[in-house]
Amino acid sequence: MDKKIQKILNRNIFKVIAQAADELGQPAFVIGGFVRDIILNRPSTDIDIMTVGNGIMLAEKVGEKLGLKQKVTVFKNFGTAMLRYRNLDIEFVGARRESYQRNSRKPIVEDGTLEDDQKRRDFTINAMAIQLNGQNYGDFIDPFNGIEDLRLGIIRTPLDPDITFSDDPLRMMRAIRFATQLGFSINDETLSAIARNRNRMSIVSPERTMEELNKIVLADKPSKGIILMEETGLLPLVFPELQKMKGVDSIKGIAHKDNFYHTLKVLDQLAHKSDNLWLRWSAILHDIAKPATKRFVEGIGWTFYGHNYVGAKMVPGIFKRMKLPLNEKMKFVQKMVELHMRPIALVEEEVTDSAVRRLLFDAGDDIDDLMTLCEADITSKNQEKVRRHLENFQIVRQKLKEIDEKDAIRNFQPPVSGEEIMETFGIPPGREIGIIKNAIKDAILDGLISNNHEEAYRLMLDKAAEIGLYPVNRQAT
């Protein structure tokens, strides 16, 4: 350990801040998730220096000396300041104690010690700190131990557990996320602690607790966060829709899957294939309305019919409460889960040329990440059904590549268009100008008249002759 910081130290970085330090006489210390990240040997890019004195007049003089053409971004109200440095965000604040009132988590701030400041971290393992004064110069302060909480692999509070999440109730969601990004376990402490304190969560904005969430859902295993999240009973006040698809029914003996570990297993699955936080999300969806369309069929079992029509009209309500973006984001998540199951129909059908072009012109350029979803979807425990399945899913894949090469249907705008048609027959916006179009598109996409103008005019002819439209110049038929 004391050769990782002795590299990470020997950094020009930290001598200038040092020695900025050294001139005002002010101790100043490397602290937080920085530290962490040097011991676990992950990358880091995020350096919080935290001295006792005025941390703004610490970033001023640092940026100063390294010469930085840019001004250092100052936030007075919180009495912090940042500076970039190659490709380095480092953040400066003054040691503080902190005390909260019952109903904000927006602490009450005073002047405080390296020892205050180390007291008022989440978690042992972010507590950690690194001198930079002269002769103290690369000391180790680890007051809780934070280091063997590192080694043992557990997230941990430094001071009583039920005290710092009444405190910041947001610090249960990261005390998971932290869990979950580093594959840590919870001690049983602070675990307890997040199930008692779970209904403080009540006093976080949705934004934070969505900022935390997110970073679950990219982790390598976010399914490991979202199980903690129940099993300590955030899900139900973060994420209700998900914790209602808990659970297996049973009549006549005959009971369905459990939704709820389905969907995360298929997140897991979609993990190892796609950083895509929105396909993620998609993956985290794509069932979200089985509870509401689950139904027992004499004869049949349980069925789900329309849940991903139902799913894709519930992602905008569940977009808006979570505060998630509800711009072409919301819409590509709406558009996986309404057609996640059109590539397994395929599979389990007769692969024909006009299913693939109807899909491709449904899904557009999102075919791919469609496929992918589908693909991560097969959870069976019967191998042999996955192996077949998967192969089955290369046919289609291969298949949607020809035809889109051959037909150019990914992103279809059709040969003729609307004003065309107006100009051809002397007639204004109307619903004549859809069952034209319409019917132009569904032949393309059937097979029955290739992708071109040529053929599409001809068509266009036909069809209006059959609703009673004629060319206002003959010379056109």
Contents of the next structure:
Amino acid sequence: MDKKIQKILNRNIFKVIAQAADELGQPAFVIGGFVRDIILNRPSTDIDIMTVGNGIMLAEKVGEKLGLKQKVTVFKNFGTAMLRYRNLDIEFVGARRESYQRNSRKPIVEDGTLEDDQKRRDFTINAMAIQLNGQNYGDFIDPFNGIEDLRLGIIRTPLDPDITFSDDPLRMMRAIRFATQLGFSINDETLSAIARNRNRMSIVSPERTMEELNKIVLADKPSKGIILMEETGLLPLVFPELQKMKGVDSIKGIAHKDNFYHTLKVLDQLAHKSDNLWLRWSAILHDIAKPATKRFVEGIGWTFYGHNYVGAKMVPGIFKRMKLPLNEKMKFVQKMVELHMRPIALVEEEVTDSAVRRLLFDAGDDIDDLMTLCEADITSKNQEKVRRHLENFQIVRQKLKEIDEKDAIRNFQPPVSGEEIMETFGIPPGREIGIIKNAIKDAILDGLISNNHEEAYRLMLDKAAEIGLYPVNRQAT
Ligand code: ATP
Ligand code: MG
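Can you switch from the form predicted on its own and show the form predicted together with adenosine-5'-triphosphate instead?
The next block holds the full complex; its first chain is the one shown before.
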């Protein structure tokens, strides 16, 4: 451990900060996540510098010494300042003492000592400090033995967890997020305090909650965090739709699978294949409408008819409440949810060219993501079945590739345009155009004609004749 810290402290930037701090006569420390991450060998470019005294003055002096005075950004209201040096984001803040009111997670802040500042930190592993002044350069100050918790892989609050979490309930989500990201466990008292204080989540904004949830979703094994949220009772408050998926119903001895654990398995399997946050959200939401569409049908068993369509319709409401983006990212998730059964349906029946073309047409450029999601969606315990499905998916992928190269369906452009149809038959915009264009598209997807202008033009003439339209004589007009 000593060696790693030593190495980091040899960097010029820390020497400059130390010099500036000594000139101002202010104790200064590297603190928090950066210290934690050095020891964990997780390279980080966010550095927090805490000083007993004025943080803004220290930042300005450091900026001066580095010759980048203009680039110091000052947040006067918060008493903090930031500067960017090479690839590093360095934040300066004065040591503070915080006190909380019942109805807000924003504290009343006063100047404080080093000890006050370390006490206000969320977890022992986030409260370690390294001093940067003269004689004391490199001193490791760790009043809550965070180094031991780091070694053992434990998340624990420095003070009484009931107070820590009630003061700022976002810390409950942070505890679960760090446990998930770092593969740590949460100490028993800390964990039970999360369960006791869960209703305090009501004072946290959805934006902040989602920032943490998204970090959980992006972890190597996201299920860990979601299970911790479920066990502590945070899940029904943050994400009731997901909570509803938990549990099995049984009628006449027939039970369906637990869709909550199935979803988590899909999410974990997907996490091995893709870092795309929105594809991971698609995994979380792919079966979200199963509780709403669940029915027991005599002679068939449990059914979830239309859960992909109903699920896609639920996405905007969930995204809106969770303050997730309502743009093309949401549309992507909707599309994934809606189409998630198509590839598997394809392999269960016969993989015909026209079915592959239709899938390619509907999925467009998102076809690879859809295939990745569907492969992750195979969670059977029967290894033989899993093997067979994955093999079939390989066949579908191969077919997709062949047909994509041959027929240019992926970003389908109608070979005959609406304008050309209107001109040819001398008609104004109207439903006939749609009928003809659809007939051409269907014929191409079904493989009746190739995707080119000549064949499409001929089909247009035939289809138009069926509905009583004939080309106008251009010479005459
Ligand atoms: P990451 O950057 O991965 O989110 P981090 O620990 O650096 O992890 P930041 O949000 O950057 O987290 O915060 C930096 C430090 O500030 C933390 O290590 C912790 O000491 C302190 N901190 C941040 N948020 C809180 C909070 N809500 N309550 C108490 N201390 C906090
Ligand atoms: Mg950080």
